[in-house]
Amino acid sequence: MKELEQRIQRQLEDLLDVEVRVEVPDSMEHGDYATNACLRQASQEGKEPYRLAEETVEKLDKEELQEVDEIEAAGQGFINFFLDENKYTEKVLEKIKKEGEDYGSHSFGEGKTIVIDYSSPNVGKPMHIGHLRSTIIGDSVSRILEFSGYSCIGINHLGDMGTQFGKLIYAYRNWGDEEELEEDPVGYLLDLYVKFHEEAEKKEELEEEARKWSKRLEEGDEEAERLWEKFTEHTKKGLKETYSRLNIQFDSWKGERFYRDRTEDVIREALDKGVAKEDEDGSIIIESEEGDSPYLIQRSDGGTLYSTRELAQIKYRKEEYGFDKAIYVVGQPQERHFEKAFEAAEKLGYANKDELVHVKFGMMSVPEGSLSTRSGNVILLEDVLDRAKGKAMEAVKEKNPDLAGKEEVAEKVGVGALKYFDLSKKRTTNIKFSWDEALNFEGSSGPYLQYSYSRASGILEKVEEGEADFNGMEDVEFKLVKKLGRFHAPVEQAADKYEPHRIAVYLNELCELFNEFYHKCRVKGSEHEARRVEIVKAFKQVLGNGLDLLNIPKLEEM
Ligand code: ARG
């Protein structure tokens, strides 16, 4: 509870000259929270820790922290905190109750406002395991500084501009059948974009030809616009489709075309502040830090590029949403990109270097044939869905074969495995994909999760309620109370860092805990029933918080 910590740290900081933390030791020899302040303190004053320790002790006010039971001075000056489980249980139980869907959120982002730019695929170009990635990652990022106090703006930063699409027109105008685009945009898109390449391989004037729709796009040609937008359009299509089953929206979807006509502007500030010049061969370029490539913003013969849309959107957005951060889900390879953007940006005054975050994340490696590809690390989002949906269906039969609506259930499962797979790891860490591990329902996977969460349901369907006394409760009851008072800690680190795998780890070994209590503990029919009760509804309670944290389905049956 993060209340009785605070109210801890604020007495001894009141009694002592040092910054106070208040911690959760390791092992349970070590109490509930302990704090080694008083070395601190005795060093600076050339006191013996351990009588430090002693006196203030001694000093504490132990009225206001009533769910604890016993103070400790220990060796090394440490002060050690033992829980009063009745008490205790008590105060958690009861706020949890009480604040409902908000237990566990925090107020220090309140007032500020932070923009997020996540998914951002390519239009017309295939889409990769990265996308998918940042997606996940991005949506669960938000929902966590939303739940932190933050007002969170969404944006689908689509790649809607490039060479590809001097190839779409050339293969659409020539090859296209508009009833097919219609019908599955990203993927006859991604069926173009591939045909193209083929043919180009045996007629090398196709790459000229792309080159001239590209150019005549550039220019506004007429034709050209009315394809890009027709392309673009049956992209978002598509695209909303596959992130509503992923229960995923955005505030806004302007793409990297909306910038077109803002690129001028930024170049001309960069050339009039002296942050650009112009190099030998005629191209812009912004000087990078010691030794460095540098960034470049325009080429020789006059086009702009990625880094300059980036320039215009960050401008663009602090003067729209005024925001306090601007946080870029985007993978690894990305990194010398950003840093080199965040440093122009700062230099044009368009931003702060430290409002400007790249949130990375380290690469996924799938096994052949695990996802469906069409081609090398090309994945289409809405087939690895279905393939996920399939695989949990065979689970879903399996464990539970006369279930009620099984496809709706399996499309859940299979999402919720995917996501917690991706959101469990380190973000920045490199990353093998694995469904036996995705649907693994005995531990550490989604569906791990949603069948706890289904449990605790299952369970509270049939018991009444009724005085509860928390005295003299089984050792694991108590444990898994007290992690149901910790969970704003993996809130506050994920919102901190922007790292929801501790949310999900969390999680993990909560429904451990849980499973735990469930095989030592009856609640229907015990004569401890009014308490179990009162101890699983808050479990679900808090499983369901940290699930929506994730945008895990939860799941009343499965
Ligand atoms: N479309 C880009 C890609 O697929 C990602 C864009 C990320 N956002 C940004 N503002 N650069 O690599």
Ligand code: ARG
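Under this definition, the rigid core comprises the largest set of C-alpha atoms superposing within 1.5 Å between the forms. Residue numbers count along the first chain shown, from 1. Not measured: the values here are computed from a predicted model. Compared with the form predicted on its own:
Put the two forms on the same core and the Cα of residue 395 is off by less than 2 Å between these two forms. Superposition on the rigid core between these two forms places the CA atom of residue 98 less than 2 Å from its counterpart. Positional change of residue 431 between these two forms stays under 2 Å at the C-alpha, relative to the superposed core.
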Given for the second form:
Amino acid sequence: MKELEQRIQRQLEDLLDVEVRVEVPDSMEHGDYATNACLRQASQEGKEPYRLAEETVEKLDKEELQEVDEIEAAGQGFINFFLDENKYTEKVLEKIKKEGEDYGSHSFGEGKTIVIDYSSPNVGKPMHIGHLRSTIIGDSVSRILEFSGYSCIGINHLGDMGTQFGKLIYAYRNWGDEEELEEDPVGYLLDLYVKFHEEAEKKEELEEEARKWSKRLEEGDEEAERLWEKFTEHTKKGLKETYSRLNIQFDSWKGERFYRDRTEDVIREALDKGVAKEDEDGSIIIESEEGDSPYLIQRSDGGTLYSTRELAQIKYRKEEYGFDKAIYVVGQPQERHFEKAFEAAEKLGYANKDELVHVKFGMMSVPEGSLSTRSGNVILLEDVLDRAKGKAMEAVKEKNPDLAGKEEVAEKVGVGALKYFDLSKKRTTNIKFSWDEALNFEGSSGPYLQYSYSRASGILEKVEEGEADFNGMEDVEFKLVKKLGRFHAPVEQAADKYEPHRIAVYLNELCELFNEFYHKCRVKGSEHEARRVEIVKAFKQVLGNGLDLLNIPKLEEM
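What would the structure be for the form predicted on its own, rather than the form predicted together with the ligand?
Chain alone follows, minus partners and molecules.
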């Protein structure tokens, strides 16, 4: 479909000498494609738009547009293109079969490197619902960009600095148990953190003890360093179990602490280049171009900040990876922080602002009482995943009680439900989680897409291939084929705007058409069986490609 669009566009631009947009009309009465390019050109030439459209239609090379059955001039200077069902269907299905897992991919990212920073939980604490959107959106954006030709490097920028380590070190030295830490690393560290605060309410001096350990860690104290490494490695172990459930991997786990020793160079360079200056209180600041509060890179006591380490990691990543773009998948509230950081990085010559991208997203809230918590108001991600699996198991048992491997299917359906619920929404909107919506098997949900995929698999198990004849197709058959031919468009849009919801919405619309086809067009035993088998195979391939981009598990049976 994209190739045909390009051929139409190229011919019209040559004939009219204007930029042409080829669009898909809302109504099939106006063709499968249409353009109003003659409207603008007619005013420049002093012609009537319809007449110019007629002249242009006459000049088009019909041989190059062999998938087009009819071309007509219409009112207001529109040109409408109607596809030849037989030729177009054969070409689309052949292309899907030939390209397989690559169908819908692009090459505009070839030779370019993207560093993508997402998820980024804190060491010593479990992942909670607040990490879900960054993790899921970041992973999908990375997959979409890889599918578009880019080389992507996924980075989990761990929060491994801060006063919480002094508290954890004190708590572990006084109340810690190695076996319990080994058994449930992240949960146990959270319990110790909570216990410290409970005890500190009774004994105020514990806060001072924690500060002392934090200082010792900053100064490179051997025991503090040993315990920090222990907590970090155990946290990674626990986090990797959660990421495994989500089928997510990272290329780098370098956290804040890695950049600690690189901040001195940043501060010195900023002062030497005149980018930064010493403020009245002795701190080091970079003035903001917007006229609001400056970007603080060193406290008056000589201590560095998150902002200093932010600049250090931009410099390091540019030198290490030579990125064409560095993407940060972080919540919308951090928008101004990144604007200042990117502005400062450009002043320092570390990277251009247009190479640095903040992919922001809105917050996700969960109805009160729908999930249990282990501490305070924190809703743990493991609890969300467990609840999703449990809910999915109820649905699986109800719909297919004899299904083999229910545990594995329920896990995949639960994960798919969570991911689609998030990725089907425009990322910048705030969303409220709903179990009913997420686990809806009838439409616009992860399980609905997974069920459509397994339905296609079920059909293909019972039929054999034959010589397909594409004449006399039903309307729903051709509508489904045309939708399959347009898969490239949402992929390109999603890559350009970092918006996975464009693919999620497309897949839902595709499945709606497939299920209409399923109910109206018998496959096995039909006189058109061979043709319909080819359509089902193509549908399964395209849906599978889309599910892979959203990282939603594919199920042959459910």
